[in-house]
Amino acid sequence: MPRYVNVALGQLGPIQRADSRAQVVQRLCALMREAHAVGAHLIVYPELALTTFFPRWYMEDQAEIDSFFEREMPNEATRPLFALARELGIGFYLGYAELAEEGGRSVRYNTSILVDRTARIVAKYRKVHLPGHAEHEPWRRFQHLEKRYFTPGPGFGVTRAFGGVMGMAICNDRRWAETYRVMGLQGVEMVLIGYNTPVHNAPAPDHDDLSLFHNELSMQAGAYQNGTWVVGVAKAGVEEGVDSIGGSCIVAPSGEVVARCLTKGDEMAIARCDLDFCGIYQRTTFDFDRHRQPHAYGLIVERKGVTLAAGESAPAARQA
């Protein structure tokens, strides 16, 4: 019997600082309805969906970092879109900032969870590679603190849900190819990932006119390389003066756009993904136990940064 998920992209507009999270949690509802009117069996939404991307300021109060973080979920706050997730069957994706306790002491966490057809969280991921910086760099037209406020997630899993093997990442994990193999290693045929983007990028400004370019190039390989459906979701527009990406999508597992948002405000889009379509790709070009050569790749885990072989001179850009 074929296995189709239904998924839609639930793409969020701006949220300003001055948004309740009932506020945020009220459109989170309106476009779940709208993907459970066209037969979505599961919506996904951005990173950190319930507040602003407060990452983009420098905070010295605890208490003031603090009040961006759920300390529970479901919570006051979102219980109304967990309900109706239970009373409509649909699933979701959902990202925010997590405030756990671990070892008697707080950890924050840039965090996304998977909750089932019945409301019930079956997986949460926590974000690994954290992007940006740890200090105030005023020289910035805005900050990119994750390094200040988030602790990195421990790895990549997978989850038996939607009839399928589901995997999460949070945007920028997307730009990175391990986050796709190590969960295509553990078989994933869908992974879901929200994303906050600006369109400015501080310390490489000439990228700036290839940010929707590089989202979809990322998310393409990721998808081709591991024979997956990636689904990419975005909070997009000018959030507190700042401009981010839209570019919300759902890719194949031959590397094919199917669907897409078209604006930068909140929209839904949807597509019929086939999981058993992912075995076209993965057992063929990368059916990886017959093609695979991990001899080759150890440097990958051996070595964080780039060491230059004896006797070759750094490039002028590194030498800077």
Ligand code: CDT
The other form holds:
Amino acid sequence: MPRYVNVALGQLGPIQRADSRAQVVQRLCALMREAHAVGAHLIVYPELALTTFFPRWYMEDQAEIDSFFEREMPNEATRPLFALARELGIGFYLGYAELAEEGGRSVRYNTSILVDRTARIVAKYRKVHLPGHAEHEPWRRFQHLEKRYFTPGPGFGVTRAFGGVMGMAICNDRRWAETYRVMGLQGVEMVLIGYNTPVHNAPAPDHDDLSLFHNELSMQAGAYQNGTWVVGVAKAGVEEGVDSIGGSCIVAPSGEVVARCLTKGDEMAIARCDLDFCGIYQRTTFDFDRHRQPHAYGLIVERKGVTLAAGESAPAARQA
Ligand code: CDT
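What does the same protein look like in the form predicted together with this ligand, given that the last one was the form predicted alone?
Let's see the whole complex now, leading with the same chain.
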């Protein structure tokens, strides 16, 4: 029997600081109803989908910082979303800022959860690749303080759900080949990724015009090279004066984009994804068992940064 998952993109337009979680959850519910009306089994929402993208601000007051975090999930604000999911029989991926208690200590993660069609949380993922910086850098038009506010998560697992093998990643993770490969080695068939990507990249403004291209390039490469579906969903548009890309899309294991959002506002789009399509790639070109050569890949886990071969000097750009 074919294994189809009808996956909806639940793209959000901007969330301003004054918007309450209750208002945002209403928007998420509206997208869920639209997705259900066209037969979705699963809807994917963005990274940090309950509040504005707060790492754009430098804050020192811990109470102010913590006002953007969730201490439990579901909680009062998100219970209506879980209730609607149960009523409609539709699962979801949701990104949010998580305040966890670990051994009597508060730890803050950039987190996503996977909720099944009975509204049960079946997996949690904590963002591994935290971009940006940890200290205030006033020369930037806006900050990107994920390294200040979050702790990196432990790694990439996969979960049996929706009739297949599901994985999760968050935003900057999608740019790293390792993200997909670690899940690829666990047989992943669909990787769900929420993101907030400002058009302007302060350390590399020459890349601004390429933001949408890099978004698709990364996800298409990850999909094809691991024979997996990849679903990327934006929080888009101008949020507190900062413009972020849209470009939410669903990529097939062939690397082809099969569905995409067209606006930078709240928008739903859907694709019927055949999980058995993964096997066509995973049993041939990317049959890891037959073709990978791990003996040649040791440096990937042994080294973090670049070490130049003896006698070579770094290009000027790298020395800066
Ligand atoms: N949220 C997130 O990870 N955004 C980054 C922005 C660029 S790095 C400052 C991204 O990789 O899209």
